[in-house]
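Next up: just one chain, as C-alpha cells, the form predicted alone.
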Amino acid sequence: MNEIYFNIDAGYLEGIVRGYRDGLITAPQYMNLTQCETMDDLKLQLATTDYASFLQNEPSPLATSTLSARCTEALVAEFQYMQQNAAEPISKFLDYITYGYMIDNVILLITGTLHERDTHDLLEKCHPLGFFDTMPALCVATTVQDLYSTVLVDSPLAGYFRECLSAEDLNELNIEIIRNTLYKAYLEDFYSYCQSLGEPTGSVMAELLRFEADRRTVNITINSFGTELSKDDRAKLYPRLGNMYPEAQTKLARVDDMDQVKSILEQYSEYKIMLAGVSMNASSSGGNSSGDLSLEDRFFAKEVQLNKESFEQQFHFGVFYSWLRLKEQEIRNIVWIAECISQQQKDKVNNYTAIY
C-alpha cells in the first residue's frame, strides 16, 4: 500500500481507532478497580472510563453478567461506528474481522439446538458482531448438509463451510470438528487477504495471525487429549500457517500429554520465554489454587504484547484488529475483577492481564 495515499481513505479512521486505544484502562485505573469492595464501588470507578454512559442507568446491585454485556455493547458501538464510516478496502478488512464472531455464533446455535435450548435465549447469547440475516434459521437444521444448503450458502461463511460437508451428523465431536475446520479456513483466507493489501499491513497482520494460528494449534492439541479424535484427524484441523507450521505441527499431531506439548513449544524462543513458570495444568486467570499462571494466561499476555506493538507503526490496517483484541482483553480483565469482588475472592483480584 502506498503510504502517500493512505490518509485519503484511512486517515480519519486510523485517528479514531488510535483515540479509542488511548481510552483503554491504564495501570492506575486498574489499581483503583482492584481496591473496590463492592460492585457499586466498581461501577463508580468505571464512571471515569469510556464505559460510563453504558453503565449509568444500571440499577444496583450490578451483576457481573450485566457488566459484561454493557462493556461488550461499548465495544460493539465503537466498532460499528468504524464500519459505518469505512470505505474499501478498510470496510472489507473490518468485515473479515467479524467472520470469527460469525463462526462462534453458528457453533453456539448448533450446540444449543442439539441440547434443545430455547432459540430466543440462544440468539441473545450470540455476539452482536457476528450476526447475519439467515442466522436464526440455524436452529432448524438437523444435518450438516441442511445447515449449508438452507442457511449458510448465502452467508459470508459459505466458502469456509464447504470443507465441513464431509461431517454427517451434528453430534458433539463433529460440531467441534466443524468449529476448528471453519476457523482453519477463515484464518488462512484472512492471512491471504492481508498479504494482498501490501506493506506494512501484510507484515503486521502476518505476525498477529501467525500467533493466532499457533495458539489454535496448541489448543486443538490439548483439547483432543482423551477424545475419540484420531491423530490424523487432529493434524487436519491445524491452520496451514504460523511459526509452528509445518515442522512443529507435525510433532504436535503425534503427542499424547501436556509435557510433550511443552517440550515442543520450548524449541521456539518466543514461546520458551512465555512458558517460564507456567503450570500446564492450571486453569485460566489465576484459577489455580497455587497461584500458577496457566498456558492460556500466557497466551493472552503474549497477544497483548503483539497488539500493542502494532500501534508502533503507521499507515496499516492492523491497528483496527489490534484495538479490538485489546478491548476484548480489557473486558475480560474487568469481568475478572468484578467476579473476584462479588465472590469475595480478593486474594486473586490482581490475576488479570495488564495492558497499559
Contents of the next structure:
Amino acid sequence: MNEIYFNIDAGYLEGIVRGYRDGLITAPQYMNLTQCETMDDLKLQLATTDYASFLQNEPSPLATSTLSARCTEALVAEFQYMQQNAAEPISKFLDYITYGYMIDNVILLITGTLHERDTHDLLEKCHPLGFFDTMPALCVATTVQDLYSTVLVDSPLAGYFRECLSAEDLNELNIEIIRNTLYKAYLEDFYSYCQSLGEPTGSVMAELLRFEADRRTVNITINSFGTELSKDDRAKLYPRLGNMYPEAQTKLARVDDMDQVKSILEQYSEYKIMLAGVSMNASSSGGNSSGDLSLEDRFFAKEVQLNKESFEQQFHFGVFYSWLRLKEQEIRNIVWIAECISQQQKDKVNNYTAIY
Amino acid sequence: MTSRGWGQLRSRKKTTSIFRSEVMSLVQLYIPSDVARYTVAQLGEMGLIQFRDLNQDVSAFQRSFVGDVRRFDEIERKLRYLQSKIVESDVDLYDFLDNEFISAARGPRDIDEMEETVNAHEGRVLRLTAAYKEMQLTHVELVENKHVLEEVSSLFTEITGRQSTAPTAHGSTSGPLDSVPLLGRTDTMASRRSIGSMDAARGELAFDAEIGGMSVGRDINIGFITGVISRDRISTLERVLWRSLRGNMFLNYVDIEEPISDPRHDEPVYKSAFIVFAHGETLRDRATKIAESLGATLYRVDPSAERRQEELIDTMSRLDDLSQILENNRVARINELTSVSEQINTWFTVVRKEKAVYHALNLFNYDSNRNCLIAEGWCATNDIPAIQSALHVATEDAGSNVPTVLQELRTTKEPPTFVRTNRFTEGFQNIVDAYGVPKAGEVNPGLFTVITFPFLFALMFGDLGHGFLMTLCAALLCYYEKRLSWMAKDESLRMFYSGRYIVLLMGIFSMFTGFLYNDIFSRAMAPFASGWRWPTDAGGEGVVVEATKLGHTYPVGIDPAWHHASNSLLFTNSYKMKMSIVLGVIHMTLGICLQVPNALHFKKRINIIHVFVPQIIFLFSIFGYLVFAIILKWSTDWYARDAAGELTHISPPSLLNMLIYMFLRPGSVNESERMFSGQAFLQTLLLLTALVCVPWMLLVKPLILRNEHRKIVSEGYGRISSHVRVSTEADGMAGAVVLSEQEEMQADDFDFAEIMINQSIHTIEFCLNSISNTASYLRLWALSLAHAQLSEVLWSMIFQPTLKMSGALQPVAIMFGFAVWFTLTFCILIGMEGLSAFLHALRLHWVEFNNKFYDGTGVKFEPFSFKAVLDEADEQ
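The form predicted in complex with the partner chain is what I need now, so please give it after the form predicted alone.
Up next: the whole complex, starting with the chain shown before.
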C-alpha cells in the first residue's frame, strides 16, 4: 500500500472509522454505567453515547435482549455505512470481515435445523453482517453434500467448504468440525489476502489474525478434551498460522489436560503475562468463578489491546477490522453490565473488559 | 456576607457599555420547594442567570429530579412517535404555537392534563396503527392470493393452450382439458419419469396430454406449489430449488405489476407470483420448506379452473370489504393525527421547557430542614432587580406566600464574562470572542473593533463601486432582517446573516476609502478640478508627455490625473505604504495604551510604570520617529526653489535607509539625505532611549515584585494565605451549606525564576513584534494594491474592449461584456477579495492589536434560557 495514494480511496473511510473509534465508551462512562441501579438508568446513561439514537424510541422498561439487539443494530448500521462507501480494495476487505459472521450463521442454522428449531427464529438470531441471500435455504439441507451443493456453492464460503466435504452426516461433533475447518480455511485465506494488500496492512492484520489463530488453537484444544475427537483430527483443525504454528501446535495436538496447555502457552512471552493468575479450571468449567477472570476474558483483554494498537498506525485497513472487534467487545460489555443490573448481580458488574 | 436591600442595589446600578464586561454577582436563591418549578420556569423565560452545578459529584441518574426528567423524556418519545406517524400519513404539520400555554405559568395540573392527552392520543394512534397493521397483513394476504390466482390461471391457460393445440389424435374428450394433466395424486407410470428441465417439462406436459387423450383418468402426479416472493429473491429461489431438487422441477413466475405495501417492511415491495411444479410428496415438501425459508408466502390454489374462479370471486369480495375497513381506519387515523398536529408543536415546546426546568433543578441543593432548594448562580449585578421581580411573579403564580430569597455572595471566584450586546455589536463581539472571551473586568477590544475592523478592511478594499455594492447587499440584509431570519438556520448563509452589520460598515467605509483612493470600479472620478493638466497637442503611440502642475492642490483624496500616468503605481505605492505604517503605528499605540485602563482596573500600578511606559517609549522612539519622518517628508515641498532659483532641499531622502542607518551608523546622517538640522543627534538620542527601555522592561518589574515578596516574608506573613484559609465570614452565615464547598485556592507561590523567564519572553517578544507587527501592517498596502490592480485588469481586459468596438455587433458585445464583467466583479472582487481582506483585517486585530493588551482568558456567560434550549432542539 502506497501511503501517497492511500487517501484517495481510503481517506474518507479511515476518517469515519477513527471517528467511530472515538465514539467508543470510555472508562469514566463505564464507571457511570456500572453505577446504574435499573435498566432505565442505564438507558439514560447510554443516551450520551453513539447508541442514543437507537435507544431513544424504545419504551421503558428496556429488556436486555432489546438492548443487545439495538446495540448490534447500531454496529451494523455503522459497518454498512462503510461498506456502502467503500471502493476496491476496502470493499473486498470489508467483505472478508463479514465471512466470519457467515460461518457463524451457517453453523447456527445447521445446528438449529438439527435440533428442529423454527426456521424464522433461527434466522432472527443470525448476525445481520453474515447474511447472504441463499442462507435461509440452509435449513433444508440434511447432509454435508447437500449443504454444499444447494446452498453454499455460490456463497463466498464455497471455497472454504471444500475440505469439509468428506464429513458424512451431520451431528454435533461433525458440525463443530465443520465450523472449525471453515474458520481455519477462512483465516488462512484472509491472512493471505491481507498479505497481498502489502504493507502496512499486511503486518498489522498479520498480528491480529495470528492472535485470532492462536486463540482458536487454544480453544479447540481445550474444547476437545473429553470428546471423541482424535488427536490427529484435532491437529487438522488448527489454523496453519499464528505465533504457535507449527511448533506449539504439534505439542498442543497431543496434550490431555489444562496444565499441559498452560505450560505450552507459557513458553510464549506475550501469553505468559496474560496467563498469570488465571485458574485454568475456571475456563474449562465455563468461567463461572466470580472475581477471577477466565482465560476467555484474558483473551478478550489481549484482543482489545492488540486492536487498540492497530489504531496507532495509519494508512492500513486493519483499523476497520479492529474497530469492529472493539465495538463488539463494547456491546458485550454493555450487555454484561445490563445483565448484571437486571439480575441484581451487582458484585460481578465490573467483570467487563474496558477499552479506552 | 452582606445582603443588600433594593435601594442599595439600585444605587449600584452602573451604565452598561461594551468597554468592559458586566459586573457579575454570585447569587444564592432559597427557593421553597413548592414554587421551585415556577421560579425556574420564570428565570428560564428571562434567561438572566447561569446556574452553577452544586451536585458535581452526583452522577446524572442519582439526582433528585431525574424521575421528572425521565417522565418528560417519555412524553417526548411519545410525541416523536406521533410526529413520525403524522409525517408518515402526510398530514400537514401546523406551525401553530399556543402562546398562552407556552409562556404562562403552568401548574402541575396543566402538565398532568397535557400528559394525559398525549397518552390518550398515543394510545389511540397505537391501537389504530396496530389494527391497521393487522388488517394490512390480511389485506396483503388477500391481494397476494388474488394475484396468485390470476397469474396461476394465466399460467395454466398458457399450458393448456399449448395442450389444446397438441393433436388430440383420437378425438376423445377427457373432461376439462386444463385440469387433466396436473390433477390427481395417484402414482402412475408417467410420474416416474423424471422431468429434466423446463423445456423437457413442457414437452412432457404435451406428451402427457396425448396420453391423457388416449386413456381417460390416467392423470399424472405432478403437484405444484404456488406463492408470492419479493422480486429480487426469485432468482435465488429458482437456483436453490433447482439445485436441491436436482432439476426435477419446473418454476414459472409472473411479476406482479404494482408494488405491494407490506406492513412488515417500510416501503412497498415489488413481488412476483410463482408456481413450482414438482412431483412426489417429498420433493414438494422440500420445495415448500425452501420457499418458506426464503421468505415466500405460499397459497393453496385449486387445480380446477371453476374452483379457482370461485375462489377468485370470493377473494375479491373479501378484499373489497377489507379495503372499506382499511379506508375507515385510515380516515380515523388521519382525523386523530390532524387533531394531534394542531397541538404537537405546542406540546414539544412545553415538554422541552419542562425538561430544561428539571435539568436546572437537578443542579440545585436540597435543604430538607427548610424544605427549600438552594440554587447558586451568576448573573449581572444590573439584572438583580429584574430577577427579584421574576421571583416575585413566580411566587404569585404558584399561589404561595413564602417568598424566594435572593442573596448575593461575596466570592473570589472568577465570574463568567457577560458582554451585553445588541444586534449591531453582536457580530463584532463574536469576532473578539473567536479569539478569546475577555476576562471579567478586562478591557473588551470589541468596542474598538466596531470601527477599526471595518476601517482596516476598507483600506484594503478601497473602491467606491465595490463598496457601494457591498453596502447595498448588507443594507438589504439589515432592512429585511426579520424576514430573512431563516438564514440564521442555514449553515452556509449564517455567516453572512450574523455578520450583516459588519458587512454594512465594511461597505460604507470602503466607499469612503474608495473615494479617497479615487477609485470606482477601477475608474477615476473627477468631482473637483485636477491639480495637473495634460498637454493637449501631444499624441501618438509611445510618446512620453509630461503633465504640468497647476497652481492648486486637489482638495480631497488622490488626484484623478494620476490614474493614467505611467508613474501612477510608483506614486500610489509610496503613498499607501507610508499610510499603512502610519495607521499601523497608531493602531498599535492604541493597543498599548489600553493597558492603562486594565492596570487601573486591576489596581496594578506597576503595570503602568514599568510595562506601559517603557513600551510606549520604545515604540515611539523608533516607529514614532518613522511616522514623524513620513509626515515631515509629506509636508515638505522637495522641489521648492528659493529666490535665486536654487533648490532649497538637496533631494528627498529614502526613509527606509534612514531607519536602517539609524541603527547601523548612529550619530551620522548622510549629507544628501538629511531632512532637518540636528537629525543625527536626535536619532542617537532616540536610539539610546530605546536601548534603555529594553532592560527597563526586562528587569524592573520582576525585581520590584521580588522585593515586595521579600518584604512580606521578612515581616512574617509569608505563605500563610496559601495554606490556611481564614474564613470569618462563612461562620455567621445561616445557610452555609453551599459555601462550605471548597473554593479553589489561589496559588500565590512566588517563583522568581518563573517570573523572570516570563518577563524576558515578553520583552523579547515585544521588541521583535514592534518591528514585525509594523511590517505586518504593510499588508494594508499590498492588498489594496492587489485589489486595485485586479479590478483594473478586469475592466480593461473584459469590458473596455467592447466599448471600443464598432459595428452592428457592439450592443450585443457590450451587453455580453458587461454581464461577464459584472459577474466576475461580484464574485471575484467583492466575494473573494472581500473574504481575503476580511481575513487580513481579522489577523491585524487578533495578532497585531490584541496581543498588546488582551488576555482573552475569560469564560462566556451562558445563562439558563429556554430560548437557547429550544434553538438547540430545533437544530437537531
